[in-house]
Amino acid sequence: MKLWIPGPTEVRPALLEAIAAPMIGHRSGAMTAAIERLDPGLKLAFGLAEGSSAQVAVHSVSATAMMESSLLGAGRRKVLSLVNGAFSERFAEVAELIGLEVRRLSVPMGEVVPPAAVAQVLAEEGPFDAVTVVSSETSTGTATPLAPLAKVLQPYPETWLLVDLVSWIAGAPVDFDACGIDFAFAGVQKAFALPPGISVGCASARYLERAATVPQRGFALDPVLIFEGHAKRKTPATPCIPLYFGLGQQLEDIGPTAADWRARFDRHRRMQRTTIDWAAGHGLSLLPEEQFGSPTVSCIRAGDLDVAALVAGLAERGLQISNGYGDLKGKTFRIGHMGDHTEAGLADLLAAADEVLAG
C-alpha cells in the first residue's frame, strides 16, 4: 500500500537500508559521528540565519513529547494557545496537564487566528510566558504564517514563540530566526519521510537561558538536557540509533545547500497546486482559504462526494489517502503530498481517484 496520508508517509528503500545498518554503541565514536552528521542538514531544515545562536537537537521521542518539552522550559506563568484544529488544541491540553494556565484563542477548524486578535490578547491579558502555534495543522491542512506573529510579539520580549512544525519542516521553509521562533519541533515521519520514532528540535539561546532557571523540568523531557546532550554528542539516554542513521542519510540526500532545500520546497508547492487544480476539476475546494493551504497536506471539502467510498476505492488500487479528522470525517478528505513523493506519483494517484469517482 502506497501511503498518501498526512503521515506517516512513504519511506524510500534507500532510507530503510540506511536504518538497517549494523548497531553501534551509543557512547562510541561512531555515535558521535552519527550525531555530528545531522547538524549541517538540520540547520538548513530549520532555516537558521548565518551566525545564528540557536541550537538544533534530536531526541528519541514523539513530536508530542517534544511539545511537552518546549512547555517545560518556557516558564510557569500563562500560555497563550492559538487553536484552529486538533493538534493546536493538543498543544493547549498538554500545557494544562503540566499545570500551566492556558488562554485559548480559538477559531473554527480551517481558519487562521488573526494576528490582530493575538496582539489584543497580549496587550490586555498578559504577561504570557509563551505563545503556542501549529504552523501546519495536519488535521485541516491549514498553514499559519509565522512572520506576522513574530511582528506582533516584538513588543513582548519575554514571551516565547513555541511552534509545532510537524507537517511543515522539510516540506516548506522555516526561517527560524527571521520568524522570531524560540522553540520549534517536529517528528520525522512527515516531510522528512522517515519512520516515526525520533524528533528534531531547535531552540533559541534566550529560550535555553531561561529554561535553565525553570524548576522541576523532569529528566526525559528536560529541554536543557536534550540540547546540552546533543551539543556534547552524549544523549541523555540511549537514543533510537537506527533512525539517526536514516535521518543522516536523508539530510545528505536532500543536499548540502540552501538551493537544494528550496528545490524540495518548490516540489511540494507544485504538488499542492496540482492537487488544488484536480479538486477544482471536480467542483471541490480546500477547507482553508487557498492562501492558507498547507504545502504538504491538502484537506479538501467533500461536498456530495462519498469520502468512504473514495478511500476504499483507492485502497483497492494499493493507494491510501485519509478521511477527514474528527468532526471533519466524511466532510473532507486529506492527501499528504509530502516527503519523497514525486509529481509523477501524484499524477498516478489523482488518475486513480478519477477512476474511482467515475465509478
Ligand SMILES: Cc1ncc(COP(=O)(O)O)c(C=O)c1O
Given for the second form:
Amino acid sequence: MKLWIPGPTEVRPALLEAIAAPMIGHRSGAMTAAIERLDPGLKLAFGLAEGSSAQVAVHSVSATAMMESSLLGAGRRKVLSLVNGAFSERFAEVAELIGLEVRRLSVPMGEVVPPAAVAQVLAEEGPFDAVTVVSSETSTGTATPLAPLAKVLQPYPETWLLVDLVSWIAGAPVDFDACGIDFAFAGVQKAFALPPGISVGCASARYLERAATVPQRGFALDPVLIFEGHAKRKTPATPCIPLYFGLGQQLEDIGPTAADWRARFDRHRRMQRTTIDWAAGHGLSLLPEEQFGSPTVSCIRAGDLDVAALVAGLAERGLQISNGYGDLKGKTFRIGHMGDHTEAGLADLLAAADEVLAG
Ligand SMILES: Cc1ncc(COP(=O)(O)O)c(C=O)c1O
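Next, give the form predicted together with this ligand, keeping in mind that what was shown is the form predicted alone.
Now the full complex is given, and it begins with the chain already shown.
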C-alpha cells in the first residue's frame, strides 16, 4: 500500500536501508558522529540564521511528547492556545494536563486564528508565559502564517512562541529567528519521510535560559536536558539509534545548501497546486481558504462525493488516502503530498482517483 495519508508517509528504500545498519552503543564515538551529522541539516530545516543562538536537538519521543516538553520549560503561569483543529486542541489539553492555566482562542476547523484577536487577548488578559500554535493543522490541512504572530508578540518579550511544525517542516520553509519562535518541534514521519519514533526540536537561547529556572520539569521530557544532551552529544537516555541513522541519511540526501531545501519546498507547493486543481476539476475545493492551504496536506471538501467509497476504491488499487478527521469524517478527505513523494507519483494517484470516481 502506498501511503498518501497525512503521515506517516512513504519511506524510500535507501532510508530503510540506512535504518537497518548494525547497532552501535549510544555512548560510543560512532554515536557522537551520528548526532553531529544531524546538525547542519537540522539548522537548514529550521531556517536558522547565520550566527543564530538557537539550538537544535533530537529526542526519541513522538511529537506529542515534544508539545509537553515545550510547555514544561515555558513557565508556570498561563498559556494562550490558538485552536483551529485536533492537534492545536491537543496542545492546549497537554498544557492543562501538566497543570497550566490555558486560555483557548478557538476558531472553527479550517480557519486561522486572526492575529488581531491574539493581539487583543495578549493586551487584555496577559501576561502569558507562552502562545501555542500549530503551523500546519494536519486535521484540516490549514496553515497558520507565523510571521504575523511574531509581529503581535513583539511587545511581549517574556511570552514564548511555541510552534508545532509537525506536518510543515521539511515540506516548507521555517524561519525560526525571523518569526521569533522560541520552541519548535516535529516528528519525522511527515515531510522528513522517515518512520515515526524520534522528534526534532529547536529552542531559542532565551527559552532555554528561562527553562532552567522553571521547577519540576521532570526528566524524560525536560527541555534543558534534551538540548544540553544533544549539544554534548550525550542523550539523556538511550535514543532510537536507527532513526538517527535514517535522519542523518535523509538530511544529507536533501542536500547541504538552502537551495537544495528550496527545491524540496517548491516540489511540495507544486504538488499542492496539482491537488487543488484536480479537486477543482471535480467541482471540489479545499476546506480552508486557498491562501491558508497546507503545502503538505490538502483537506478537500467532499460535497456529494462518497468519501468512504473513494478511500476504499483507492485502497483496492494499493493507494491509501485519509477520510476527514473527527467531525469532518465523510465531509472531507485528505491527501498527504509530502516527504519524498514525486509529482509523477501524485499524477498516478490522481488518475486512480479519477478512475474510482468515474465508477
Ligand atoms: C500537527 C500535528 N501535531 C502533532 C501530532 C502528533 O504527533 P505524534 O503522533 O507523533 O505524537 C500530529 C500527528 O499527526 C500532527 O499532525
